[in-house]
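There is one chain below, alone, in structure tokens, taken in the form predicted alone.
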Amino acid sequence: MPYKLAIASGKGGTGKTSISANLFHQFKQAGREVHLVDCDVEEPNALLFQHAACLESEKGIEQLIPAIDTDRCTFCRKCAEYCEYNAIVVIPPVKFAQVNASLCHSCGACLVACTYGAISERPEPIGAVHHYKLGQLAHLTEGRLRIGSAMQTLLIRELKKAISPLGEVILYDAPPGTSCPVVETIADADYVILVTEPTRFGVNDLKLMVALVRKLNLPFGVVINKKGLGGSEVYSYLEKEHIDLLAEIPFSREFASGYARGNFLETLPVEVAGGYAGLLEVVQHKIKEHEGDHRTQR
């Protein structure tokens, strides 16, 4: 089984995707089979960091939305009572029954509730999964949420089901924040890299992310990106909480300038910002430990 490494952050703009792309690039250079999965389905951009990506497959993802037949419906409201997401509105006096697709989570509770056969399901597209090949040993899979859909978590779940267990290492590039899509992304990870920046906003959101991964009982460490900006509060916090500092990546005006101009490929060489070589060494050590544990269990 491949080693699953999630790269996450409590806020956007910390450099999470840059770090994911650079780790992916380094694994490719080292000749290891690696699979990058962009789980930031609202705004996937890992592909922008890749050279000569070849689209191999595209799969539309749908969710099943209940449809109520008002000719068979008795307007008893059981379906609305069963719905945990308040997606169903039933008004008996005017014989009105409707499902709000943007609130529906396709859990099927309403089908169980209705004993009159008045509810069926219809498919509705929520996005797509694209799979790319980047050379012999490198793969990239991304999810793209349909504009207007609120089903990020469902699409991420289907995205992870759609990927075959390719490679020695799977890198999950998580959405920013600590909400349900992030939980869905990192829940099965073997290790989580939390990316932060040494600012007060960065430290505040790091604390939220640390609370989440501890709640999920996931092993993790922290990468400080843009070292040199902000203060020392983040270091005090890591020391107080006994959290591993995996690497520090200095702020680079050249790196930031290339990124701001949209020249994402310029941000790939590890020499641009430094610090990545040490991070790769730490990650490879974690993978070896993981492989050793699996051999012991066998």
Contents of the next structure:
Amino acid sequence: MPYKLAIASGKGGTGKTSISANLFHQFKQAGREVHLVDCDVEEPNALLFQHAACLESEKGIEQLIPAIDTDRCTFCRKCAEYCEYNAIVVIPPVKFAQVNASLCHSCGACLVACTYGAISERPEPIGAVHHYKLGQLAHLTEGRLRIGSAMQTLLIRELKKAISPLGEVILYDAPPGTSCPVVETIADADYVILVTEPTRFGVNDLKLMVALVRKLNLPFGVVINKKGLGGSEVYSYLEKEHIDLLAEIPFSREFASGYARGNFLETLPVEVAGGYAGLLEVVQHKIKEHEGDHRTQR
Amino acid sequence: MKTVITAAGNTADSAFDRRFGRGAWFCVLNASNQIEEFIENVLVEASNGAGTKAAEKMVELGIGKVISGDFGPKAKDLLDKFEIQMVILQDESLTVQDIVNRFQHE
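Please give the other form, namely the form predicted in complex with the partner chain, since only the form predicted alone has been shown so far.
After this comes the whole thing, all chains and molecules, with the earlier chain placed first.
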């Protein structure tokens, strides 16, 4: 089984993609079999930095939306009562019954509720999963949500199912926030890297994220990105909470302009490269520890 | 024809609530525009679908006109379909009684 590492942050723009793209690059350079999975399905951007990526396969993803046959429907409202998402409208006096596709989560509860055989399901496209290869050993898979769809979590679940369980390391680049899509992304990770920046916004959202990973009982550590911005609150927080500081990456304008041009991997400033090299070392140590644990378990 | 005003409370002097699906109470007026009853919006805290469900309630109650501050796209579709008139008022300093009074002057 590959070692699964999730890169998450709470706040957007702290550097999840920079860090996952960089770890991916370093593993690739070292000849390790590595798989980068872009779980930010609302705006996948990991591919933008991988100029040598070749599309291997594309798979459409659908959700099943129920449809109500009003000829069979008795307008008993049981399906609407079962629906946790208020996606079903039934108005008995006017014999009206309809499913609101944009609210439906495809849970199937309405099909269980209906004893009159009035509900059937039809597939609705929600997005696609693309798989790319970079040379022989490096893989990149991204989920891309269809504009207008709110089924992020479902698409992430399908994206993870589509990944081959081979290789040495899987990197999950998480979406921002702390809601369902993030939970889906990090839930099966062996380790979570929380990326923060030393600003007040960064610290606030880091606290929310720490509460989440602790609730999920996942091992985690923090990377402080853009060191030099903001204040020192993040350091006192990490100390007080006894949280591992994995690496610090200095803020660099040169790095930012490389990122904006889409070629930061090729033009890494020395001080930033040093931060990343330090992070890789820590991560490799975590992988070794994990392998060791598994050996003793056997 | 019955009318509904979205309200923050269940008395005539309650503030007008500009939210339709998230308004706390529906004040129902009878055909001669007298306050008939206040119905609590049970889905005020729903995570989603509050607008659709509020529109569903209007159809069920046989309402002809709804006075609120705004209507979301899903609520609007349903109200349109059943030809329920939507009236938008932006003044949040109004009470339910103020709006009822406007009918008496018509």
